[in-house]
Amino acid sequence: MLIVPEREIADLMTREAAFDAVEKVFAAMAAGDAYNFPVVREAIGHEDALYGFKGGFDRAGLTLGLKAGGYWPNNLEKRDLINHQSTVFLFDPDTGRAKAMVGGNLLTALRTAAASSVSIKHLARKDAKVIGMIGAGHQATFQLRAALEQRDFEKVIGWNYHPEMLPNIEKVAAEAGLPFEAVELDGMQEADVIISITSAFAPSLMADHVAPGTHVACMGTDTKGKQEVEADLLARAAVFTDEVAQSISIGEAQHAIEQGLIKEADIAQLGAVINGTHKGRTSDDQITLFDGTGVGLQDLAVAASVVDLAVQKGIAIEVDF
């Protein structure tokens, strides 16, 4: 069995490799070649932790396994460890033997950023110039860095519930040589692409804050009850997702579905657009919305990619298991 420790991931994994892995696995999911297993997520009654498993099998990429981990809210304060902790386990689909164990913390951030980037590549207008960020926490910086590679953006605007955190994303804009402006939510009207990545349980972005032609990537809502955007926005938009079953149960679409504003059949897989079986954006004034709920296959895809890179560079630790 091969081990790729968390400490090696930063030097091994690139944004390009994460993007390619996620784009391919979304395509495989839509083609019916890959599927996710039901998600297990439990409050374990210890350290206020949420722990669970996300797994799946990609017959096209021959990737089988799971990501185990979750959220330990006291880690940072008590132990100087990050609160999100996860590990990916890969298995040989021919034999069921354990194949690799891979640190999943940085990979989670990279694969989540890759997902919204893939949605921007396939759904945003080609002439998008202004990107708007809702959220300025840990994930937001990864999201913005990856998104900036998809279009010739000229300006970053941002809003955050905790405005004191906005310098986190201002720094990423500055690294890319772009101006940054903090705006009120109605200032998001200026954006051609909006990414929301918060832990909110009530909507911040309202339908009237979004101009025609905008692509919105909703990336924060991955649990029942969470919500970042007004449900009406989904009714106004062409809605895409990584996985429809998750979108309607734990994703942003859960609210629009509950309120009867859209139906399950109104939601398309982003992978179908990648494969060319769905036309994607149909006009320059259409609002497109990607409900990125985060699937296990994304984790497995980036982990398999990093194992290959670690083997190539002689960094993977081999253990007799």
Ligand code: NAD
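Cool, the form predicted together with the named molecule is there; where's the form predicted on its own?
Chain only, nothing else included.
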């Protein structure tokens, strides 16, 4: 079995490689060539942690495995560790033997950012100029860096539950040579693209905060009960997702479904837009919304890429297992 430690990931996986892996796996899912297993996601009753498993199988790429991990909200304050912790395990689909164990923390950040970035590429208006960020934590910086590569943005605006964290995304904007402005939530009406990346269980972004023609990427809702945006927003939007089954059960769409505002049939796979089997955005005034629930196949795709690179560079650690 091969091991690629967390410390090696930064030198192996780039934003570009993560984007390519995620875009391809979304397309494979929509084509029926890859599928995810049911998600296990539980509050464990210790350290307020959420822990679970996401797995799947890509027939085309012969990638089989799972990611184990979750969210430990006290890590940063108590232990100076990031709150999201995970490890990816890959298996040989021909034999079932363990093939690789890969550090999943940076990979999770990169693949999550890649997913919203893919949605911007395929759903946002071509002339999008202002990007709005809801959330300013660790993951928000990854989201913004990836998103800025998809359009010629001219300005970044941001809102966070804790305003003192906004310098995190202001720094990223400055790195890109863009002005940053802290706004109230109704100021998001200026944005052409909005990324919401929080761990909230109550909506902050309301339907009236979103202007016609905006693309919204909801990236924080991946558990039953979580909610970042008002359910009415999904009723006003063309809704796309990574995995429909997850979207309606643990994603942002769960609330709109429960309230009868939309039906499962109203939600399309982003992969179908990538494949050209769904038209995607239909007008400049249409609101599009991507419900990024995070699928196991994303993790497996980026992990498999990392293992290949680690072998090529002689970094992978081989153990008898």
